[in-house]
Structures are given as C-alpha cells and as structure tokens.
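As a starting point, one isolated chain is supplied in structure tokens, in the form predicted on its own.
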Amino acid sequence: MSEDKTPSGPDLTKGVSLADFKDGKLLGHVGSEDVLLVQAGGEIFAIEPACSHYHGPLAEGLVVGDTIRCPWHHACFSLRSGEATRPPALNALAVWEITQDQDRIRVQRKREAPKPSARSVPTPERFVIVGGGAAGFAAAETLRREGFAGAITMLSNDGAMPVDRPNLSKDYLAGNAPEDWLPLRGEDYYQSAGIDLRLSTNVAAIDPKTRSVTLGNGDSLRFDRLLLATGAEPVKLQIPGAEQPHVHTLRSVADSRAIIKAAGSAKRALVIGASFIGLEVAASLRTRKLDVHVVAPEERPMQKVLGSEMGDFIRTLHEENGVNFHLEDTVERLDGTRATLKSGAVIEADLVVVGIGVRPRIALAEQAGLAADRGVSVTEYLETSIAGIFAAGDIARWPDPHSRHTIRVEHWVVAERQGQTAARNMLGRRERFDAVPFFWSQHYDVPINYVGHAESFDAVAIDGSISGKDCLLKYSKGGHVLAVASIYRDLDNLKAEFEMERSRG
C-alpha cells in the first residue's frame, strides 16, 4: 500500500463487533494494511482484501466454505492460509491471526508466510511437459506445490518465458501495462523451483512405446509421465497479399511487440475478424489512437457466442470509441496497404491484424496415435487414450459434466486449471475434471464475464440493461441453463457459476 493512501474501515486492532459486518464481511486495517474480515460459518477470519492476480476486491467477492472468490477473475483463495487454491491467481494472500471476546473481534498480528515445502530427495521419476503457456506452467508449478521431486522438463517453442497471455490483447497492447508484467513467474522461480524450461525448443516426435520424445535438433528425451499441453495457432489468412510484413496475427509475446512497433508509425488499422482476440485488438489500437476498420462477415460481432442483443451494444460500444465497422463483408485481397473487400470497398490500412480463429495444435498427438476427434480426446482425469500420457489447455476434449457433452474450450482459466489437475492426476491422484468454464474480455471500460459452456441455445434470458452496462444473461438451451454473461454484475456471475458447480453431472 502507498504511504499516501488513507487506511479503510476501522481499526481492527481496536476491536469490531459482527454487527459491523455487511453480508459476512467487514473492510477495516491493521496499521496502513488494509485487512478484510470474513465471517465463514460459525468461524471469523482475516485475509489481505486484494486478489494476488489484478488486485480484484475480495470484499465483493463470493464466500464458498472455508474460501473467497474474486469477483473479477473468478480466482479463489483459502481463508484459513491465504493460498491461491484457483487460478488465475497464482500467489497467496497475507493473513491474520484474530481474538474473539464475546463480541468483540479484534487483529492482532500477521501470520507468517509458510515456507516452501523442501523438496524430497529426488525419485527417479521423470515428467515431461511439452508447451509453455497456461496449462504446462500450472502443471508444473502445481507439481512442486504438491511436493513432487522428481525431474521436471517444460519445452517450449516459444522464445519467451510462459507469460498472462490475455494481457498481449489487452492492458499490454493498449499501452496500459509494462512488459515485466507479463511473465507469470520470473526466470529464478525455474531455477529455484528445479524446473528444467528449455525456450525455443520443438519437439519432432513423441514416442509412446519408448516413452521418450524426440527433440526438434535431434535429441530424445525420455519421460514417465507426459502432458501435453501445446495450445492453439492462430488460423492464417488465405488470401492474395497474406504473407505481406505488415500483416500480423496476434498469440505471443512477440507477436504483441511486432504490433506495438507497427502501431508506432501507423495511421490506420485493419482489423479482419470480429472475435474476441480481433476486438480486444481494434480496443488496444483505439487507446494508441490509430483509425481502426474492423470487417467480418458475421451480422454482428461475436453473435453466435453473446447472442445478438449483446452483439449489437457490443458494435455500438465499439462504434462510440471510433471503430468503423465492415460486417456480412470480407477482404478478398491485400496489395500493399490497399484491402479490397468481397463488397468492392477498399481500406487503405498500415497495419493489418488477423483474428479469425484459432486451431489447436495436435499434429504431435495424431502422430503418437492418441485419440482425438477436433481434438485430444482426454478423460475425465485428462489421460489420452494411452495410459500415462496426458493433455490439458486449448488441445484437450473432455467430458464436461455440466453441458453433459465433450467439449473443447480456448479459455486462459480453464487451461490453467486443467494444467492443476492434469499435475495432480500425474501423480496418482484421480481427480476429475470438473471446473466449470469462464473467461473475460475487456472492451474500453466494460468487463464481459463468461461462465459454462453454450455451443448452441435457444433463448436468451436478459436480467437488467445491456445498454446500461448493468445485466446478467442466462443461455439456455430444452431449458437447460448452459451459460452466462454479465456486465458489473461480478457477485451475480459468480454465484452462477458456484450454482453450475452444485448441479454438475
């Protein structure tokens, strides 16, 4: 906390009584730590207010149990230890120890970060994870957490270390954030933590009968537990002029930097494709006040997942920023800066960015020979067809208990906490995969929180006003509720997803 800012609540030193709690909560400091009370059953407990991922405010966030869930993100931490139980939170949370005299509640000091648990001596064990993004970071990380000694090999073909990739669409590209921000853990956690993160690096092949993979300069590399975790590729753009240097897709670090330099000198910006990724681009592009043509042959943007009252705000949103809009339109064409669409229009643009989709990667996982159907067919536990090789993140197609379907989902939180899982099942431990999915995007000032899954619905319930950036949306589906959104509706959305969580399977 800065020197400057002024302590909230009272001062729970002193003493508060719970009939100074509002809906199980009190906000009040310990000195100049702000200290968020929170009454969990019949027990009082202590924790820093701010979610250790972008700082959501825990106090209106969702008590479940014995833990809080941030309102922002969806991140959940233990009241009892402050860990980070649910990304995308990664980092625990201070807590306090408390006094309770009839009535009368009072902090008395802060409880000591425990210490890393040391790691046994090394089992012979090998664990190979191949991808560097949310899943094979999370596996990795959780992993250590639970204890696990053995060897820890993380290969990935991406130059930079694993990294928040929804910040390379959003407060990154837009300027807002610096790029030390973006790595999830720093270059000395791999170091401290024994994990062997090999940059840069393909793998060739995967050989189950050997149990080893072959590295893309040759080497092999042999595993007894495998996860596979090599995430999707933005689909490319076929057409005449493509493959120009001024046209770029957007999936890593580097490809959030090349649009950043391209962004310095450019006037104007073409947009191709309406999908999240696309707009949270023509955003980012707006804020560094570049001209930004959006076209998409959809009717509206991001119909076919919002529906299309939101789909229409969402045009109007972006329209009030400056966005020109090209819809049931597509380019046919790019020669030089000049785009010719499908309607005879022509855009002169600078700079393009392609978002049309991504597909996932799983020419290794076909060449191995495990099952996979739009996919890496994975069970509840996230195994593949071969017993010890598993699969998590935009690759994986498991059985989802709540849609009672297979699904197969690009969401940053459900890989990292498929990741989690996957790790935990790498070392025996059966647990099925059961999170229900959710994702945000981030529009100038307005927040779209996402839960379940609705490849398809057939009615759209509207509780309060899209215009006014106030509401909850119910998908369904036979009447079946499948997913929801809401703007500002933060505690609205995250109950929905703890009363999906209740009706699973």
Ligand SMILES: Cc1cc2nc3c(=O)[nH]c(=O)nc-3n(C[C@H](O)[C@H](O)[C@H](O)COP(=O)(O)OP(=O)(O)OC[C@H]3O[C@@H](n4cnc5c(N)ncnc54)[C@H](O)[C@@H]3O)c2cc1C
The other form holds:
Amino acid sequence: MSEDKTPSGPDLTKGVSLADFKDGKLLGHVGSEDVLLVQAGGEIFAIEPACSHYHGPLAEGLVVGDTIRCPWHHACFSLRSGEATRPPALNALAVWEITQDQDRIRVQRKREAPKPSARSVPTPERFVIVGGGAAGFAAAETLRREGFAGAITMLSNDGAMPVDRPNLSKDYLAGNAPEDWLPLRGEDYYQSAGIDLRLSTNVAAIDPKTRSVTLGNGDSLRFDRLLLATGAEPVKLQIPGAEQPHVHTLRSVADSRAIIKAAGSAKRALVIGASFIGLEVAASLRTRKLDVHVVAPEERPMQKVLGSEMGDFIRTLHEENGVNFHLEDTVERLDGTRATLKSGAVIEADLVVVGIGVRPRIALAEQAGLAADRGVSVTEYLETSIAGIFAAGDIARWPDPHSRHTIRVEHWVVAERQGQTAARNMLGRRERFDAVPFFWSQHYDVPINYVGHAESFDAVAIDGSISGKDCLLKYSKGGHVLAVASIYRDLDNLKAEFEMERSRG
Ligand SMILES: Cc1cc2nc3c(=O)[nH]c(=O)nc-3n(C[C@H](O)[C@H](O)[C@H](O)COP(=O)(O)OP(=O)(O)OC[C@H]3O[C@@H](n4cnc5c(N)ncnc54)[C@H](O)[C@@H]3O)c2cc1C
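Could the form predicted together with the ligand be given as well, to go with the form predicted on its own?
Whole complex next, starting from this chain.
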C-alpha cells in the first residue's frame, strides 16, 4: 500500500465484532496495511486482501472451506497459511494472528512466512522439463515446493525466461505495463531453487528407450521422468505476401516487442483473425492510437465460443473504440502494405498481425512414439502412453471429467494447474487432474471470464445485460450446462466453477 493511501475500514487492532461483517468478510487495517477478516467454518482468519497475481480484491471472492478464491482470475489461497494453492497466483499472502474475546475480534501481529517444506521425497534423480512456459514453470516450481531434491533441468527454445504470456497481448502490448513485470520469477529464483533453466535450447528428439533427450547442438540429457510442455505455435497464414517483415504473429516476448517496435512508426494496423488474441491485439493497438482494421471470415467475433449475443457485444465494444471490422471476408494477398480481400476491398496497412489460431507443438511427442490425437494423449494423471513421460498445457489432451470428453484447451490457468499436477505425479502421487477449465480475456475495460468447456452448445441462457456489462451466460447442450461466461459477475462465475466441481462428485 502506498504511504498516502487512506487505510481501509476500521482499525482492526482496536477490535471489531462479528455483527460488523458483511457476507462473512470485513475489510479493515492494521497500521498502514489493509487486512481482510474472513469467517469460514466457525473460525476467523486475517489475510492480506489483494491477490498476489494481479491484486484482485479478495473481499469480493469466494470462500470454500478454509480457502479463498480471487474473483478476477480464480487464484486460490489458504486462509490459514496464506499459501497460493491454485494458480495463477504464485506468491503467498501475509496472514495475521487474531484474538477473540467473546464477540471482540482483534488482529495482532503478522505471522512469519512459513519456511519452504524441506520434505525429501524418494524419487529418481533427474527430472527434465521441455518447455519454459506456463506448464513447465509451474511444474518446476511445484517439484521444489513439494521437496523434490533431485536435479531439475528446464529446457526452453525461447530466449526469454518464463513470462506472464497473457500480458503480451494486453497491458504490455498496450504500453501500460513495463517489461520487468513480465518474468514469472527473476533470474535469481532459478539459481536459488536449483532449477537448471537453459534458454535458447531446442530439444530435437526424445528417446524413450534410453530415457534421454537430444538437444539441438547434439548433446543428450538423461532423464528419469520427463515433462513435455511445449505449448502451441501460431498458425501461419498461407497467402502470397505473408512472409514480409511487417507481418507478425504473437506468442513470445520477442514477438510482442517486435509489434511494439513496428507500432511506433506504423499508422494503420491490419489484424487478421477475430480470435481472442487478435482482438486483444486490436484493443492494445487502439490504445497506441493506431488505426485498426480486423478481417475475419466469421459473421461475428468469437461466436463459436461465446455465442451470437456476446459476439455482437464484442464487435460493438471494439467498434466503439474505433476498430473497423471486415467480417465474412478474408485476406487473399499482401502486396507490400496493400492487403487485398476476397470481397475485392483493399486495405492499406503498414503493420499486419495474424491471429488465426494456434497449433499444439506435438512433433517431438509424435517422433518419440507417444500416442497423439489432436494433441498429446494423456491419462487423468497427465501421463502419456509411455510411463514416466508426462505432458501438460496447450499440448495435452486429457479426459475431462466434467464434459466427459477428452479435451485440449489453450488456457493459461489450465496449463499452470496441469504443470502442478504433473509435477506431483512425477513424484508418484497419483493425483487426478480434475480442475474445471477457466480462462479470461480482456478487451479495453471489459474482462470476460469463462469456466467449463463447451465444444458446442445448443442453448445460451443470459442473465443480466450484456450491453450493460453485467451478465452471466450459461452455455448448455441437451439441458446440461457445460460452461459459463460472465462480465463483472465475478462472484457468480466463481460459484459456477465451484458448482461444476461439486457436480462431478
Ligand atoms: C499473447 C497471448 C495471450 C494470451 N492470453 C491468455 C489469456 O488472457 N487467458 C488465458 O487463459 N490464456 C491466454 N493465453 C494462452 C496461454 O498463454 C497458454 O494457454 C499457455 O501459455 C500455455 O502454456 P504452455 O506451458 O502449454 O505453453 P507455453 O506457455 O507456450 O510454453 C511452451 C514452451 O515450450 C518451449 N518449447 C516448445 N518447443 C520446444 C522444443 N522443441 N525445445 C525446447 N523448448 C520448446 C517454448 O519456447 C515455450 O517456452 C494467451 C496466449 C498468448 C500467446
């Protein structure tokens, strides 16, 4: 909290009563620090009120048992220890000790941060992680959190340390977040955690027989357990002119930097594809005051995932912010700055960003003989068809107990959670991956939160007003609710996630 900020609510050292709580929570302060009191299961807890991910207000979150979930991106914290128990949060929150004298609740001192567990788990010696993204990073961190004492090598063919990838199309691209916000952890973390992070290191092959990976430079590395977390890559545009230097895709920090550099001198941007990433790029480039045109074949943006009503809203939202749509059309060729559309229209653009979807990077898995089906097939324990080799994140197709289908998604939080579960299973825990999928997307000041998974749906029930930016949409098929999307109904979205978890039994 900055020094000039007025502390929230009552001084909790002086004491409050349960009658002062609203919906089981009370926001107050201790000295200059805000503290949230939470009543859960007959106990009172005192915790830092801002999520350690993006500072979401936990006072508006959902209490489940002795945990609290953040309304913004569904991170979860233990109310007892402050520990981040579910991504996207990585860091623990401070917790305070309280005393209760009859009805008077007083907050005392801040509890010391718990020491990392030194539990040593009997496991094979060398774990190798291929991929330095959401899933790979979460796995490495979890292995150490769980007390794994063997060698961890994380291989990434990216030059950048693991970063907050969702930011690359949002605040960072818009110029609202400095680059030092991007790394998930600083360089010193890897050293102190004993994680051998090797950047710009391509893995060329996996040999399941000798239990080794071959690197691009010909070196090989033995493993006892392997996690494949190679993510996805942007689908390339196959039209004449697509290879020109002003045509970009967006996956890495280097890609985002290149778009920012180009945006510095460009006047007009053409975004090809009205995908989540495409439209987030459009919004960010509007913030940078570029003239932005979006060309996409669908009738409405995001209609397939979010339905026609939300699709119309998203279109209007972007139009109100100055984006020009050319829907039900495609770009046929790019001649320098001149883009010719199928309709015959011509758009002059000195910056082109292609956002037409991604493809899971499964070549390594296929070459190694792992079973694959539009992704790397894994069990509920995230193990591939070869024992001891696990897969997580954008590449993994797993049996989702909620939809009762095998699914593969491209969501940040899912990748992180899978990385954690895979890590525990590399340690022999046999933990099922059964989290309900969750993603968010941000367009200007409008966040869209989505839980569940609806490959297709036959009905959308809308509660509230989409145009009023206060709504909850339920997507169902055959009367069964598969997914829920919301705008500024964060608590309802958390509740929907919890209901889906419970309905699985
Ligand atoms: C711009 C952008 C914005 C996004 N915004 C959101 C959002 O708002 N919400 C959301 O839910 N999701 C979002 N996503 C999706 C989310 O980032 C992904 O689902 C997530 O990063 C997947 O994690 P992953 O670990 O599977 O793959 P990645 O994070 O892509 O990591 C894969 C890693 O593998 C490495 N690698 C690949 N092949 C090899 C090889 N052969 N050898 C060595 N290393 C290799 C790569 O270099 C990389 O380090 C966004 C994605 C992008 C690109």
